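Just the one chain here, the form predicted on its own, laid out as structure tokens.
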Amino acid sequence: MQREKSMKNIIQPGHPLIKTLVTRLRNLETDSYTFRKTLSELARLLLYEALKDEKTEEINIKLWSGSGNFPYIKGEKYVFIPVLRAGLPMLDGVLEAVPEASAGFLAIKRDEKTLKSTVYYDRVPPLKGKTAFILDPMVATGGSLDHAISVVKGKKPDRIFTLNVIGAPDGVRRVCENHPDITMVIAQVDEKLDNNGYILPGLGDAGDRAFNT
């Protein structure tokens, strides 16, 4: 794992098969299926990550040779917040690492001439005594998922994390220091923004790649 040194809250996983997968989706050859299952995928080795040191707790189960008390993820104390629609395929991964969890949604407009964002589609659960993470999978500004926290924060949830695929420094730089109070998860930090505000060498534009527009 490495992190950030001026950053305390951002974990970036060094896996390599983390690496693996972020390389297939930055393949312009990649079609629209395998994009999005890989999203989902990454979704859920990110959240592999985020949860490492969650405490469990025991539950009594039925066994083959009777019953017993095992260590269990309550996935009820969980929601799981895509940011429409990039994030929708994300979704998937983590659901099927925790079914019990909620989720929510969000839609978030980016103005691709001054950059700003605005929230059109707000459907997100109540929060109080839950734990958020806000699935993004492009960290570019980084104004869309700051928005997007400040949003959630609104709920009062207990914590948030943010699982992310590919950021630019200055946009994961952004979020982490006006949300110093959140953990991010980010699979890869690449080099810079290009002059209109998208990550180089990055994957191109998540949401299009993902449903064929």
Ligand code: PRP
Given for the second form:
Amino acid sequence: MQREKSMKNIIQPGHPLIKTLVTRLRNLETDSYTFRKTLSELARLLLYEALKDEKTEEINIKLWSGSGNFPYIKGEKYVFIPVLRAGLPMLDGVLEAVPEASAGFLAIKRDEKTLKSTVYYDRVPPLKGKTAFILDPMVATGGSLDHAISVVKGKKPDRIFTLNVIGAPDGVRRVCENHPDITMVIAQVDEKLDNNGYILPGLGDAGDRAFNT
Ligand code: PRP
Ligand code: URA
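Having seen the form predicted on its own, I'd like the form predicted together with the named molecule now, please.
Now the full complex is given, and it begins with the chain already shown.
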């Protein structure tokens, strides 16, 4: 996807390993267990990219040879928010990288005919002083992610990142233009949507693939 000037807030890592994992997700022969594990691993790699310029703090730790100050990311300020269902497998990967972080949960479902999304569960804590990471593999029309960002903004975090796997050009543009104050880290922007609002070539329905439905 051509990055437009108005879309300064999108990061596409382009790493060969990330591309390989996306290909594994696209492959219809990938079983549900491997699909979830791959989403988890991808989320971790996208988090690395999101935090590549993050400031570390010096912490004092016990060493085998005394003690000393060393750099550390203080993860207590991070809140990971998977969008159910398909975002759920991404949570493990990011929590493995930053175990001190906390998690909130948002469930969003888009209507298969109108493609409009509805929030049906919001268990995201107040986010004052926090950095929020919204986890959802798919950005099709962009409606669900747009909705998720608006809900999260209402909880007043300091910063918002979204970690996404595959997007369609118009959906990605919609989110980035409606929310120039967030940063989207996305593995891949595909060609287009089909007539039913599914991404092509995409990977199919991520929730169904992840949970065998
Ligand atoms: C999927 C996906 C996104 C949404 C993207 O969820 O996880 O949340 O579709 O589509 P959009 O950009 O057009 O809004 P879905 O609504 O299928 O729910 P599910 O994860 O429970 O299957
Ligand atoms: N949701 C999905 O899971 N896949 C798509 O291609 C579009 C929306």
